[in-house]
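There is one chain below, alone, in structure tokens, taken in the form predicted on its own.
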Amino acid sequence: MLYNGVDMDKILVKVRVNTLKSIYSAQSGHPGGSLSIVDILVYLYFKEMNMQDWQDPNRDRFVLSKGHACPALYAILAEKGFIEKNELWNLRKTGALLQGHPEVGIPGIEVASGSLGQGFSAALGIALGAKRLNKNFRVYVILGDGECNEGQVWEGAMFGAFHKLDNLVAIVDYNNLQSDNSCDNVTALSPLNEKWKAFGWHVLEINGHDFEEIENAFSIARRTKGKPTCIIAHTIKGKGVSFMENNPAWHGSRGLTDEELKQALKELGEE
């Protein structure tokens, strides 16, 4: 996909590659759930959001509620020029800028997140504040599917619908795996779409690795009035790397060997 002369597919490869390289440098992190959200992040930051200057008070806001997937977000921020690319290679190192969860103080980070459910609550508050102050910016938040086991998420879902936060879009990264096992074997989420609908949200389901479907969903969300939108994005954990895809062992708390990195970069198509 081309947008304003930008080849989004090339950016997709760069972000996936740099996400894995940063995790390799740290020898720890969460590769599976980082790789599953890259397509959505690339679309958000390079087309959907007004985010040319992250300090502009009228900018759109983004919150990564599943904060453990921050290696992908950091790689995006580096591509946007908000942080220096060299910072990626110091991921999780003592005294470095980029730690294992997003922190306020990192250019481009709106909310400290990682305690599951709390980032979603913060995004709801930002969206309500925008409504109260008659601001036109939009708010986007990515939640994990395992995160939807948290009661705080459903309290927030009620809150968002009650306040008619049509300036808010929640994206659920539905890769159907969490840290221990498949979501179905931990606390089944199905039917997830019906749950969000019952809480008063406009719900869309898409392939989270298809730019056309992502684009169509965000377009519909912009036209939806009177209620917030939830986009359930069906994704693949570890997307693009054969030995990581749909493998819960790559959720987190592990690094990559030299050979694993070499194979992964080859499969991702590093130039």
Contents of the next structure:
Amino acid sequence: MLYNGVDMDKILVKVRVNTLKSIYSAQSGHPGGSLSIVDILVYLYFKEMNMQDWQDPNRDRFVLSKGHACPALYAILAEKGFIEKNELWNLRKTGALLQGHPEVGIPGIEVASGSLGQGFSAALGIALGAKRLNKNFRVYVILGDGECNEGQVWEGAMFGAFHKLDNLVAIVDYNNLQSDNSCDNVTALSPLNEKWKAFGWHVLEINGHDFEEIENAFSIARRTKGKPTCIIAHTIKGKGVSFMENNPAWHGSRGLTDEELKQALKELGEE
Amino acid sequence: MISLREAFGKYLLELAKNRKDFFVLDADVAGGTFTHWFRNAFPNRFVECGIAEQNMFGVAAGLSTLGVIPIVTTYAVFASMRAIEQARNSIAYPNFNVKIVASHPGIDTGPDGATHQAIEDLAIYRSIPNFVVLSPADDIELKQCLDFALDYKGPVYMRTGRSPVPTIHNEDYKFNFGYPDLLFEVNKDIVIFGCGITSHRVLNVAKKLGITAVNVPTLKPVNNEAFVNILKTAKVAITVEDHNIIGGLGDLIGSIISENRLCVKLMKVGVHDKFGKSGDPIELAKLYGIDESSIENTVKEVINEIKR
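Since the structure above is the form predicted on its own, I would like to see how the form predicted together with the partner chain looks, so please show that one next.
Let's see the whole complex now, leading with the same chain.
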């Protein structure tokens, strides 16, 4: 698929490949939840958001509240040219730029996130500030499904609806697996759609790996006034790598063996 | 006599007319922290967050990235414990320019009882990198601390207070960041330190008994040399704080003494590692040994000990 002359499919492959290679170099770093958000990240950074220059005061703002998935975000930032690609191979290493969770000071990172629930609140603060200061940029924040266990998320949900933050879109990466188990085997996460609705948000549900559905949802969000939008994106944890897909073992901080990397890159179609 | 929370509320209103660079965030306690006057006068710069302190701290972090200075207000117990991980990870870690102003510190909080009496806040905030920790003693110092906090680039935690306190500084007083504030100097055999609500008490006792009294408005960071100058000829240092004796003013002075190999006996007066109770603030201060008469008795014992 082409957007503004950019071949999105090629970028998708590059970002997935670099995400896994960086995790391989680090020998840790949440591959499953990184791969599940790649389609949405690529769409946001290469189509949806005004993000030519990460220092432009009028840029749209992005916050990865599920900060543990930052290998995917770092791969995107490298693809955008905000950070050097070589930095990806130093991920999580002593003295490296790229920290295990997003750190302020890394080009393109707005806030510290990864302690779950906290990036979401910061995004709400940015959106509220934009409203009060009459700024036109939009704010995008990706949360994990497991992250929605945090009370802070629901404090924030009330806040966002109360302050009518229609300049903000929260995307929940609903891959339905959290650290230990499937979401509903950890605590009662479902019905997630009804929860966000009850908190006063405009809720959309999409396939988070389908560009047309992603595009449609973000354009509806732009037209939605008076309330913030929550896009519940149904995704596959470990998307694109057969032995990782829907396998909670690939949630956490584990690296890949040489064999696993080779197999994964082959499946992803690395050129 | 004016409480520091009321002085804060009044000054906030005055400041807001002259500088437009700050917002005030509140967690449904505007009447208690005295931000209600600001809310009514500047609704577009006031952010109601509801009883949701964790989200409020995160909202402040986000707001600060736009160049606005958020002044986050709530009670010290929530600012230092309910939302402390947000203060650490969302605010201190990225070194964001957020000011936390907390009322109801210590057992002075009174009738609400132990659940609402923060006796740990200074220790907690002192231990978090990047945080400046302030505890002014009266309305004059509070204004200057707030001026300083707004001009300083980085996170600041400041205590106000619930009960009225007398003004102990002159109008021409200048708050000196990181420095001890010498209130009363006689001989320096015995130096008594206070901060916040205990400073006027130690001053009164010092005047009565002829010892040196020092107010400590900055709990972190401190100018080591300035403290050493005060302590180097002392035989006994007494610290008085409305706070647990662990991690607050007493331990600050203790670490200065030990790090500089000073030969000074330290007596820490404060809440001795136990919880507060409901009651009248002055009666509670007496019960916990930090009211004026208790401090006086403690100092008299020290004087007798030295004479022996």
